[in-house]
Amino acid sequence: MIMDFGSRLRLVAALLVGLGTSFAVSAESPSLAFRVAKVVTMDAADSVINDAVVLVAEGRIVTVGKRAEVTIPDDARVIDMPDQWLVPGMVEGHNHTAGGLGDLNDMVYLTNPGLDTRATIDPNNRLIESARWGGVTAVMLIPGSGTNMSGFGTVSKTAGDTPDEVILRTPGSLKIAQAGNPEWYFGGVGRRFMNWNTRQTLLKAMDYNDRWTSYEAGTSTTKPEYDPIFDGFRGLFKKEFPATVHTQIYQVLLTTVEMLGRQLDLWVVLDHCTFDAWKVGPLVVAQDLWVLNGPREYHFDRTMNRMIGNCSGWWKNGVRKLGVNTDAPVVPERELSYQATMACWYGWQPYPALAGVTRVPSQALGLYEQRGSIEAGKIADFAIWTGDPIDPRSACLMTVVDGRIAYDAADEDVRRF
């Protein structure tokens, strides 16, 4: 059956009766059928089909195709459309929403390699439901930066209601600050000393990793003893998770591309990455580091005397791996897509900055194989505004999560705006 704005408003009114703005579900994941004007797949073609339909179900899309050559299953929930797009859902690098934000800064040591965002993991708190109104789906919850090395971070969907089920992989990262903020740290401490506690920490976290490896391998026949301190950052030297790390101006990320990826050859994503710190691209590339930038997206650079756009330098210096970030709460989660919209007008291009939102995230956080593109077998994250996301007159009217709609602006009770 079609379902008109007024239909979807009692179905989902229906459903969140008694539970405020939960992220309310009923309990058989229905399969849903979406007629839109234009998906923008952001898969590795960069496929765009025009008066498409996507269909859903158990969670993940089983078709995306042109309205005339898809069949829509009889007992499929058809949500008609026909005038918006259909986006990736967001993804966030640097996000300090999704937790208890009175429990992120635990600024016991200079580098605190033993904690881990995954206790403070708040679901459906009343920031991280605003990242639904954006169409953002998933983030990364990190702890704050008033330390070098504060902790492991926690990739979170947006919506969920207990932390199991928001909690896509834990550890999500681990949360490095190289310079901005730690300098505070008991009374102040300069670069150098930061840059080499920051190092002597990772070596010896690598070493406790080598002894259990060539023991696990059965080339040392010494077990190591166990040490939760640093047992968490196996997973950092196996390359299962990235450190993200927030550096800025040019001297401080090229210490971080030179100590965390050509010395240390982690996985590094490069979040802030402001002031004039593009001029470091052609390491970055050399290096093949990941960059998401923000939330300052303009730099007025005084050996230029001119105004630049972050993003602009980072792209004309030849990062393509490049994306955009909020550092939430300090830029509303929901106001993702306008830091797009400010790198362009900054000098960036519409289209890369649609993929930094969505795509380019979502490979440097390593969820893409599931999630950050409209493709068949794929989680169905997704959002339905009502033009190009990065256009700042665009709306989104919908959001998908798991499948499921976590949103909807035709619900008079969550709209917001």
Contents of the next structure:
Amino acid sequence: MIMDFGSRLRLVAALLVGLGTSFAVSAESPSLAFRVAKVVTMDAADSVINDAVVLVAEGRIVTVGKRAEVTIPDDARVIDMPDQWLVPGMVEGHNHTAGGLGDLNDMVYLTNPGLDTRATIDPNNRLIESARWGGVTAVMLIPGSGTNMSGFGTVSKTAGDTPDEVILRTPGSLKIAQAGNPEWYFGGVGRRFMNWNTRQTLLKAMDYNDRWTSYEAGTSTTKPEYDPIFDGFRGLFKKEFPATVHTQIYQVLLTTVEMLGRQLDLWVVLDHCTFDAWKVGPLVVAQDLWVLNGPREYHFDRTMNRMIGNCSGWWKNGVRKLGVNTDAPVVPERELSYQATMACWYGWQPYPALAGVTRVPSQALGLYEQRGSIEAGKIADFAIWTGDPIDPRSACLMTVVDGRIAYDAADEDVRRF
Amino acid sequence: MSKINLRCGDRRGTSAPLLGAPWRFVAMFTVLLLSGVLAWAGESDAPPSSAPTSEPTTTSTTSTGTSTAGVEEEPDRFLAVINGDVYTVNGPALRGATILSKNGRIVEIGTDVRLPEECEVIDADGKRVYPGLVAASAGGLHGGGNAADTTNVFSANMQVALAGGITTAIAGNDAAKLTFGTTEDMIVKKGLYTSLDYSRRRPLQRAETRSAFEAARAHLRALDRYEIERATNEDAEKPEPDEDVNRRYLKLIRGSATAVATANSRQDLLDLAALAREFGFRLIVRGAYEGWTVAPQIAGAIAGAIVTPRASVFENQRSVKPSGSSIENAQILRRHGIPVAIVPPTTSITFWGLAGRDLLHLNMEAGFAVRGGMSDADALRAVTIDAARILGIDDHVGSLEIGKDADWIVCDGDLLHYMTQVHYAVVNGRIAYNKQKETLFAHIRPDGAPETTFDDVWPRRLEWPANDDSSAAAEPSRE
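For comparison with the form predicted alone, produce the structure of the form predicted together with the partner chain.
Following is the full complex, with the preceding chain placed first.
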């Protein structure tokens, strides 16, 4: 995205004026009217509006309705795409491209409380830029999976020029990785020690939070010592952000659900959830955890000689808080919708799959109040597609973030994706 | 002999249309291998007594007219697919049509085909029939060297590729069928290409390639001069090729061979096109992700491009010209008249869980070409007839036509749709894959009909009616 200096100024001004819930964009930002064939709103009622108009002003959706019923203001710029679909921006729960270098398995200690991807964010690195080609509007930028606790992730928009512009929430999540990659740590560590180590770190952090909470509530008069590492964890125990957990394989999922879900009662988003992990579906439902499956979308069961779709397995086991991820750059972020495509080929269903790249991850990451559906009042994050976004034959023609056109295929000499 | 017996095992006609159960294949292949080895031994110095003299018992019930003399009358082997919507690719689509094959070749296509009494039948009611797909780049489906001697015809790789609809693939430098369960008629064509190395990244090889062409051309010119001179001079001496004249390059210039080269950058593509023009040889290019930047320049010189629409290379910010990959590449090359074969990012079969990037989902890569602006019909051609043409085997495979090989797939929907699966793959008139009889995918939508698809309730743009108030009035609401 190329912005002129003026619009940058306006953006900065907008950020100064309103942060957080009182989000506001400069009044100069033009209102836009999108005329499309179909709006898949992803609202609570799952409504779909054919032959629709979506009005956007000051970064937010003002009106969604049938074309005949919506009056387009005279000063609005009309974007006429009468054959296309308007779909909420896709949301990625598991992305390693904050700095653009693919920090997949960066390691320091085996647990690294206090580290944060925030410091590495490069908002216009090419991997993020190309995410916009695929209609992705928000990503959870997480640290690598080489250690059990690699630090805090950051929820970011895919459009904006500075870290402060793109950050939606920091910390966005606490990144935990169980088994798998951290087993490679230096000479190699076993699961028993890793689980103990993760639990110890969390218990220390929990204890820190408890001491501060009781001090703040007046139930304790001893002021606890400030700890810059554990201070960041307080939001985790207040459920202001989730733990995004790299976890896969049935046995490891059992540990995750038991330790993080049942014992520590955290807001848990289960990432990967591959191999035969779907077998713990009923337990995941009981603990009400989120599942974002990927990048592996099927499991080859060698005993049964079967290719089993992971999402299909989760779905058949009752999990409805189900989405997919790319683990970008393992699968390019722009192919998030294609992860859902493949989940369908292997037995999932198209509408839940589309929800699984829009509404579900948005809810899982705590963004849905503001984003993730096409409803009046919500922030305008969406994309225009030539058809069903799950069909790889459909192309994303335009991506809108915060009510601004962040990607417009018409501006390009050739469409890259 | 063993080959004939194997065929016989398959021809049990209408009473048991799906006779090719895996165990039977296993048994038969064992027989094949065994008798093959023995037959080979018989041709060698070994005493004649070691040659097989009696028929294997497993096939004795169905074989007829065999003799020990080795010259046998083969009973005709018929296989038909009926009631399907037949997408012939080179001709019109035929609703509810029949294709009849005899001994591995298509003999009839139409809606009024009379089946012979003993004929294996696939009922494709409600399904679609396409030509088997052709993988113009592939690895791991066949063995190395001479594929017919080295291929594991029961490999999971081959079965998964058949499940992806592929019936013919490049195997080394040959084109080979995915003849699951048999090695018979596996090889379609040997020695497809002469490989060229003409990249600026390897200047030494590039110079060698060029001088090889020059040496070959010089020799051919000398031969031409000799032909002229011979008419007037009986003592004219026929020039012998120097030792640096490579026969393969002579064939290229004469037009009796095809060259293949991997080239992606704009410069390499332009260089190769210039080389092909200068020496007048038939050239196929692999990769070509920057082809879209030079399509008009290379159009006349390149006989085909094997491309991956989803190729992912960012533009080179140090180049002042357009660079990098584009989803529109396949479409742009096609539009400029360059035949395009589409291959996925990974041209083998993988089992480790990353879905939709290997040969199992070749059809989805064709879908990505549609995303880049290619029509559905052209995308289908790019994995069938155009791919076959690029491999030089379009006289055998790539479309459903009388006289061509009986290679087809039966799908539960539009081949380019993402819920579509292959239910049968037929190779050389034999059922090589039957989804419901194999374990791999039988559990996925076993009745073939997707539970819900967008196409049922939300038409794609191509079918989208203008101002469709009736459907809009009933906005679907689903759980």
